[in-house]
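Heads up, the chain below is alone and in the form predicted alone; it's given as structure tokens.
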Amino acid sequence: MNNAYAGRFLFIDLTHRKIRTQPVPDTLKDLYIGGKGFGASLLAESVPPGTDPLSPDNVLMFMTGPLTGTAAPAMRGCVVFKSPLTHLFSDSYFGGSFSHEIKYAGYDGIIISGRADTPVYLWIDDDHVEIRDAARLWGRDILETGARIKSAIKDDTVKTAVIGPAGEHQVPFALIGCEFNRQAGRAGGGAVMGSKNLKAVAVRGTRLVRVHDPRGFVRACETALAELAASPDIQTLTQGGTAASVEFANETGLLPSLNYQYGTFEKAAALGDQGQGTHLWLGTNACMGCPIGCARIGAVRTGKYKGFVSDIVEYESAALMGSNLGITDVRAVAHLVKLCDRLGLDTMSCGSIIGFAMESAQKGLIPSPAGIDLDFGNVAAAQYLIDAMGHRKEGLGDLLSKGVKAAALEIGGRAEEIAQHTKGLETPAWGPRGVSGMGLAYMTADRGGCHQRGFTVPHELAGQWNGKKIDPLSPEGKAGMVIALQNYSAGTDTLVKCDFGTFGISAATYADLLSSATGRQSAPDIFDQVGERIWNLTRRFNLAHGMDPAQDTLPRRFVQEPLPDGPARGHKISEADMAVMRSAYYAGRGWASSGIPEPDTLKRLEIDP
């Protein structure tokens, strides 16, 4: 029977250089569907508590979903691992076409364990899998490495996932570059890859992905495309990408400025779609098979940093490497982002850490390096720190490369008060003091502070959730909203869909896509059910690996310092506010007041207690 699953996993043990395939169990498909679900289940099964994330015993998994490689709008890929930055479960997502190629090669996922004795890269050509020498690639940046691998294979269509020097040096927020300007960025997948002496994975696939019900699948795809076309949110993304969010966040007081001291930035328009359209963009670009086209292709053509090709500077990068650092020239921000992309550093973590360093220097907590003024707005200082962290240079580079939580602890004193993170993951570019539910989403996210695990902003600013009025500044009514958004996000991440797809595509249409692609009949509520199961599984994993529920909290700045500007001026998320939201959240999840899932909850969700 045709269905969109490849039906097998590829396992690669780098220590013993063993390669094998294994069928995907039907029970795994039933309980977890694919993508995040497969990864969460296999990580819990494969990585015992106490495992050092940078040891050979950690696993690195590239996961696809049942819609990957089809005509459905599910254009992304998923990397799952235990994070070296947070020591928690982590899944990181990327666009482009690398994930599709895995499916075309005949696999639902690639699970990599062990550590090679010397630098290697993987060459996967359908059923042919090699572990190749990468000594001459070690030390090279991501873009050059990808080009050299394609040249060696003599095929420019090969898809690659690559680490740069930051991954080689095991910087705990190092990313994996999956084709041009497509990165699995958060929580240090690049460091895990580097710890395995794995420089790259190159894949070429020639198989077709077949669906169970072609006519039904075409109808479902047509419905999905019509829903996307009718969505005002999608129209905004098509016109200005996520860069359009810069001015929106500024107007609503959610834009991080000067290490989150403020929620507005006077030159926000210069960093958003207006500024980027003037100085960077030349045309529209998209991930493979994407009907939205939120990306751009362009170049920095004028000014000090001219001479390189650029894509869109996404909202998170524009905010954290721009307004958060007091930098107003979007060409300079694009330059800094390109440095991060080449070295293999997550721009979100980088922007947060550099902002922390600049404020620390301003407050006399750390000295500026010789010849460098760590002042807000100083592009040269930001460039210096990116290079120093990416190569883990002795002194400030090595210190900051540990992540903002570890760096603040090492500096001591007031440094911890200005370090913006939750559970060790640097805070995203949506300041929560004007949207309390977003604060709860950060507090409870499974991989540490993350905006992609329940994005409450549009609902809170609209003042409505499920037909009921909500106050964006109040803690009341936020727990149910966050739980519902987290469950649905986790459930649809089993498809490895694009987050933007959910701005238009309904649960019923996703269920039709899944049913017609796989032959496994699914109702619209399957994503809520599977998402709840995943959320409890990752919670149990995190608790087993040392997470204290007391870490379900926010950085001091959001709790102790009222927002000084914007529509929510004077507001903060107090300890009392957090307690109200946390208590309601635990109860709504079926967890004890201590934040631990109750045995009855785990039993209901078919999770071994």
The other form holds:
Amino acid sequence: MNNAYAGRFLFIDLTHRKIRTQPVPDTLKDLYIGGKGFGASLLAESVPPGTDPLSPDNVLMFMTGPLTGTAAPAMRGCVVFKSPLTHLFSDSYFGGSFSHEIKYAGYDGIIISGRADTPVYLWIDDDHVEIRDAARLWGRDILETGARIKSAIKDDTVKTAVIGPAGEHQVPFALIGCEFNRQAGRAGGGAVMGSKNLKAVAVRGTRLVRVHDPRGFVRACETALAELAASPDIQTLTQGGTAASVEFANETGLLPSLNYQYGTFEKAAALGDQGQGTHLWLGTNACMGCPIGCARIGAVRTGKYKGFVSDIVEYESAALMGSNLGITDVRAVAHLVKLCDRLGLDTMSCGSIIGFAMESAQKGLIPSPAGIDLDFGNVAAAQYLIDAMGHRKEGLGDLLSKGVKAAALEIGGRAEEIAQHTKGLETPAWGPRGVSGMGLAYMTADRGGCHQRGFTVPHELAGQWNGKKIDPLSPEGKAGMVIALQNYSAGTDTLVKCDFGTFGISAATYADLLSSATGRQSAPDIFDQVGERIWNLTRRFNLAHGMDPAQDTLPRRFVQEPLPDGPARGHKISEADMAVMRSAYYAGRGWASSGIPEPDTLKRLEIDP
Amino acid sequence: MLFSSIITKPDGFIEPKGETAINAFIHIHFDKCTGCRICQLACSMALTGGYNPRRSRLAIHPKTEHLYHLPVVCSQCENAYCMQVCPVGAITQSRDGIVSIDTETCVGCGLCGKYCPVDMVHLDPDTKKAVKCELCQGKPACVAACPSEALEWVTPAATAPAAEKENFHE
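Right, and the form predicted in complex with its partner chain of this protein, after the form predicted alone?
Now the complete complex, all chains and molecules, led by this one.
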């Protein structure tokens, strides 16, 4: 029966060079749908507590969802692993076309374990799976590696997922480059790949993805497209991508500036869609199957760094590599982002760490390296640190390449007070002091401080949630909103959806897409239910792997230092505010006041004790 | 927004609506192509009943780190090499200019694909017969699906000078 699933996983054990496939159990589909759900379930099964994330015992999973590879608009893939940055569950999402190709090759997911004794890459050509020597690729950057693999296979339509030197050096915030300008960026999937001596995965798939009810599915796609077209948020994304958020965040005082000391930046317009429109953009670049096209592609053609292709400098990068470092020339920011993309470093973590290093130098906690002024606004200093971290160069490069949490601990003194992270994951570019609910979302996100597991900002600034008034600065009324957003996000990450698709596509339409594609009748609330199940499963995983609920907290700066500027000037999220939100959150989740899921909650969600 | 009008056709249903493609063609605006491949998904669904851009009858070639995307469609050549090299006469051109393959006659030798300079004729991996774009009987699914107007359906009526059209109507 056609059901949009490929119906099997591909398992690769690099230690023993063993390759096998296994059918996807129906119970897994029933309970977890796909994507994040499959990954969370398999990670909990296969990675025991105490596993070193960079040991052969960790697994790296490329997961698709039932709608990946179909015409359902804006679908992606995810990488799931135990993170070397947070030592917790982690899922990192990527657009482009790599996940679709996995599906076309006939797999719902690729599960990689062990460690090859020498550098290798995987070549997956439908049923043909080969472990190939990568000695001559080792040390090369992501773009060069992708090109060489395509040249070796003699087919430039092959899709690749590649690590750069940062992944090879097991920098815990190294990313996986999934074709041009698309990355599984956060929490160090690239380091896990590097620890397995796995330089790349190349895939070519020629199978058809067939849905259960083609007519019903095409109708559901049409509804989804109409919903997207009718959404003003989607229209904004189509016009200016996430770059348009720079000025929005600046006006609302949520823009990280000078290592989050401030919430506004005088030159925000130069970094956002205005600046990028003038200096970078030429056309639109869309992920496969996406009508939104939030990426604007172009080139830096003037100035000191001229002569390279640049995708949109999306909001998180523009803020964390721009305003957070006091850099005002968007061409310079694009240059720094491109260096990260080539080396294989997460621009978000990188921007946060460089901001931390610049403030640390300013406060005399670390010395500037010889010949480098480690000052805010100094592009050369940022470039020096990116290169030093990416190659794990002795001294400051090696120190900072451990991530902001570990680096601050090692520096000691007051360094920890200016390190912005939750559970080791560097804070995203939405300062939470003007939106308390976003603070709670950071405190409780399964992979550490992440904005994508429950993005409260638009609801809080609109002052409304579920028809009720909410005050963005108050801790009251935030727990229910964060829980609902987290559940829905985790639930739809099983498909695997793009967050932006949810700005237009309704739960009912996602359910119609899922039902008609798989033949499994699904009501719109399936995503809330499955999402809650996943959230409790990952919580249990994290607790078993040594997470202390006391880590459900915010960086000191957001708690102790009132925001000095912007509309929420004078506000902070106090210890008392955190306590109020935390206890309401635990209660709302069916967790004990200690932050541990109650047995009844796990039982209700059909999670084995 | 442009993509509200997208129509994709399910499981092989191509319904001729009486608008035959009389020397009509698909004009490509590469500058508007975003590389989303929605055209290819619509094509593969319409003609194979499943999704995979590799199984569609048009191509998108990304260039220069995806700075450009160049769509390629069959030109329905007047002097079609694919047609000339076919050893069994399975490829013919109709009066309206569409170059099509009779799958009953096709022996699957693949010469047609070999001599197409833009790689627009392939052997179907399931049937082992040659397949190519035949313009969906005047209603190309790819053009209808394109969200960015990169593919334009040009008909003689649309391109004829106004005076000529008036004469035609008289």
